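The data below hold one chain only, encoded as C-alpha cells and taken in the form predicted on its own.
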Amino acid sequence: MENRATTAILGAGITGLSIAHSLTNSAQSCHVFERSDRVGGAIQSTLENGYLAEDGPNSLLLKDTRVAELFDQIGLNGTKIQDTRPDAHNRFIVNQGTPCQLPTSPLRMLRSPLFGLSGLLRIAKEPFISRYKSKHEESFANFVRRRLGNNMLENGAAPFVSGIYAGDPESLSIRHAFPRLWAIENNHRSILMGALAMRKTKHAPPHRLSPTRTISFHSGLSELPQALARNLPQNTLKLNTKISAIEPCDGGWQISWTDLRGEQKSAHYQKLVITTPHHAISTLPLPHEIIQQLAPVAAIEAPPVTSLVLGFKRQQVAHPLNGFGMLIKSSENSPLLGVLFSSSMFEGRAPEGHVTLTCMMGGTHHPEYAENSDQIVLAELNKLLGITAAPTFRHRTHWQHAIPQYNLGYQKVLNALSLCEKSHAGLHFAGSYRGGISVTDCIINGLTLGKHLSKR
C-alpha cells in the first residue's frame, strides 16, 4: 500500500498540475499519476543548436489575475516572463497566394483586398441585426455570416478558427466554442454595441487582467509545467506509472498501478480526478458503466495536426516576417493551415542571423495533410514567403488527436460528464475537452476545480 493522500489525479498535463497546485496550496494531499516520464502533456519545448521549438502551444494569453498569481507562487514572475516582440501584433491572411496584413482600423479595412467597401458596409449593419431566434443550435459560421457577412467569415473569421481549433466553422458551436461571443449577443443584442458597453462599464469582469499580454518563457512554454511540478510536495508526482485498476471502494476509489521498477502498488483515495485526454479515457481500467456513460466524450472529434518547425538563414527568406504569422483561407487550397513566425514572436527562438517558422497542417477539413512531406511544405513556403534554400533546422511533432472540437451537439458531452460525476461520488473530469481548449482555460479550470475539491 502507498502512503495515503486524499485525491488521485490521473495525468500530469497542465490541467492536472494546476489542480494539484491548488490542492496543495490548501493543505490537501494528492498524488498525480503520469504514464510518461515527463510532465506537461502537449506543452513540450526543445532547444537544439540555438533553435527553440514547441511541440504544442507556442504562446499563452495572460489575461487573468489568477494565472498571474500562480506565476508569482511558482517563481515565474518578472523577468522570467517573455513578452512578444513589437511586430507580433501584426497578423497576415493569405489571399490569392499573397500574405495580406490584417487591417487594424476601418480605413485600412477599406483599402485592404480582404474586405473593401462592401465588406465594411456589411459590418456596419451589425448593430441592426437582431438576436438569433431559431430553436436549433447555431454554428460559428452562421453566427458570423448572420451578424457580419460572408466576406468577414471567409476572409477573417474562418482562417482564425482554423488557427485556433484546426476545425470547421460550419460545425463548431458558437455557444460552446466561443461562449464570450455568444454571451455578448444574448446580453447586448449586438457585438459592436456590447463591446462599447463593456468598455464604458465601471465594473470590470472578475479576475480580469489589463492589459492582456501574449507571453512565453525564455526556455519555452515547458517552463510552466516544470515549475508547477517543482513546487509540488515530494512524492506527489508519480511518473512512469501504469494504472492497472480503478475501482469504487468505501465511498472513494481504490487505485492500483505499476511503477517504473515494475512494483505493483495500491492506495485508497476519497476523490479521483481524471485529466487524461478525452480519447484516452476509454483505455483506462474504469468500471464498464462509466465507460458507457462517457460514450459522448469518447466521440468528440479531434483531428490530427502536425507541427513542423523549420529554421532558415535570414537572407534566405524574402518576406520580412514582421508579424505573429499567417493564416490561410480554405479557398487557397493550401497544404498548410498556417505558419507562425516564431522568431518574430519571441526573442531567442533562432540563432543570430537565422529565423524560425512553425508550419501547421492537418485539421478537420484535410486530415490527410498532417502527413505532408517536407518537400510539400518547402514548396508552399517558397510560394508564400519566397524561401528557396534548404532548412538549417527541423523539428516535427504529430498529434493524432490534436484539438477537441466543440461542435454542434456538444451539450451532450457536458450532460454525460455531469451525469457520470453525480452518479459516482468523488469522481471528476477535467481537460481541454471541457471548459476551453487554451492553456489559460486549462489553468483556470484546474485551479478552480482544485479549490472546489479542497472545500469538500
Ligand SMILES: Cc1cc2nc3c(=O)[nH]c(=O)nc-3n(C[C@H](O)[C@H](O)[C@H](O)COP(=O)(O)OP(=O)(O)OC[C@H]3O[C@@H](n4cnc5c(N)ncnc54)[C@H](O)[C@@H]3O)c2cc1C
The other form holds:
Amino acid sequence: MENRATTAILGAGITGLSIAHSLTNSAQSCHVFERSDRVGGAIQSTLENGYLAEDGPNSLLLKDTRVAELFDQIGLNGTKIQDTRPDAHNRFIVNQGTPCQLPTSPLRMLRSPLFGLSGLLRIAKEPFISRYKSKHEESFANFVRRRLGNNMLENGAAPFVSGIYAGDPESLSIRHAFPRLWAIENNHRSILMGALAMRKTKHAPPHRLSPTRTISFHSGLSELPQALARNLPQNTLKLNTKISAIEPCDGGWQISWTDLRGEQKSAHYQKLVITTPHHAISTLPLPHEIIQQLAPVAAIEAPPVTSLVLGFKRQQVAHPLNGFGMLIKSSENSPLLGVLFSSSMFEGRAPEGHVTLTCMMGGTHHPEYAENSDQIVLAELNKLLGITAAPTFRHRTHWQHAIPQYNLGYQKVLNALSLCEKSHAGLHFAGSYRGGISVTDCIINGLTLGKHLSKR
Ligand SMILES: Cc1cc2nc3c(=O)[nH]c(=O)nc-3n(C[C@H](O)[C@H](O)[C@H](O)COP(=O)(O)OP(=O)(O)OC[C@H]3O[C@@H](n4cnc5c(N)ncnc54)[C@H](O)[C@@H]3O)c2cc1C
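Would you mind generating the form predicted together with the named molecule now that we have the form predicted on its own?
Shown next: the complete complex, the earlier chain at its head.
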C-alpha cells in the first residue's frame, strides 16, 4: 500500500498540475499519476542546436488575475515571462497565394484586398442586427456570417478558427467553442457594442487582467508545467506509472498501478480526478458502466495535426517575417493550415542570423495533410515566403488527436460528464474537452476545480 493522500489525479498535463497546485496550496494531499516520463502533456519545448521548438502550444494569453497569481506563487514572474516582440501584433492571411497583413483600422480595412468597401460596410451594420432567434444550435460560421457577413467569415474568422481549433467553422458550435462571443450577443445584442461596453469596469468580466499579454518563457512554454511540478510537495508526482485498476470502494476509489521500478502498488482515495485526454479515457481500467456512460466523450472529434518546426538562414527567406505568423484560407487549397513566425514572436527561438518557422498541417478539412512530407511543406514555403534553401533545422511532431472539436451537439458530451460525476461519488473530469481548449482555460478550470475539491 502507498502512503495516504485524499485525491488521485490522472494525468500531469497543465490541467492535472493546476488542480494539484490548487489542492496542495490549500494543504490537501494528492497524488498525480502520469503515464509518461515527463510533465506537461501537450506542452513540450525542445532546445536543439540553438533552436527552440514548441511541439504543441507556442504561446498563451495572460488575461486573468488568477493565472498571474499562480505564476507569482511558482516563481514564474517578472523577467521570467517573455512577451511577444513588437512586430508580433501583425498577422497575415494568405489570399490568392500572397500573405496579406490583417488590417487593424477601418481605413486599412478599406484598402485591404481582404475586406474592401463592401466588407467594411457589412461590418458596420453589425450593431443593428438582432439576436439569434432560431431554436437550432448555431454554428460559428453562421454566427459570423449573420452578424458580420460572408467576407469577414472567409477572410478573417474562418482562418482564425483553423489557427485555434484546426476545425470546421460550419461544425463548431458558437455556444461551446466561443462561449464569450456567444454570451456577448446574449447580454449586449451586438458584439461590437458589447466589446465597447466591456472596456468599462462595470461590464468587465471578473478576474480580467488588462492589458492582455501573449506570452511564453525564455526556455519555452515547458517552463510552466516544470515550475508547477517543482512546487508540488515531495512524492506527489508519480511519473512512468501504469494504472492497472480503478474500482469504486468505501465511498471513494481504490487505484492500483505499476510504478517506474515495475512494483505493483495500490491506495485508497476519497476523490479521483481524470485529466487524461478525452480519447484516453476509454483505455483506462474503469468500470464498464462508466465507459458506457462516457460514450459521447469517446466520440468527440479530434483530427490529427502535425507541427513541423524548420530553421533557415535569415538571408534565405525573402519575406520580412514581420509578424506573429500567417493563416491560410481554406479556398487556397494549401497543404498547410498556417505558419507561425516563431523567431519573430519571441526572442531566443533561433541562433544569430537564423529564423524559425512552425508549420501546422492537418485538421478537420484535410486530416491526411498531417502526413505531408517535408518536401511538400518546403515547396509551399518557397511559394508563400520565398524560401529557396534547405532548412538548417527540423523538428516534427505528430498529434493523432490534437484538439477536441466543440461541434454542434456538444451539450451531449457535457451532459454525459455531469451525469457520470453525479452517479459516482468523488469522481471528476477535467481537461481541454471541457470548458475551453486553451492553456489559459485549462489552468483556470484546473484551479477552480482544485478550489472546489478542497472545500468538500
Ligand atoms: C499542436 C497544438 C497546438 C496548440 N497550440 C496552442 C496555443 O498556441 N495556445 C494555447 O493556449 N493552447 C494551444 N493548444 C491547446 C493546449 O495545449 C491543450 O489544450 C492543453 O495543453 C491540454 O492540457 P491538458 O492537461 O488538458 O491535457 P494534456 O496536455 O493532453 O495532458 C494529459 C496528460 O495525461 C497523460 N495521460 C494520458 N493517459 C494517461 C494514463 N492512462 N495514465 C496517466 N496519465 C495519462 C498524458 O501523458 C498527458 O501528460 C495546442 C494544442 C496542440 C495539440
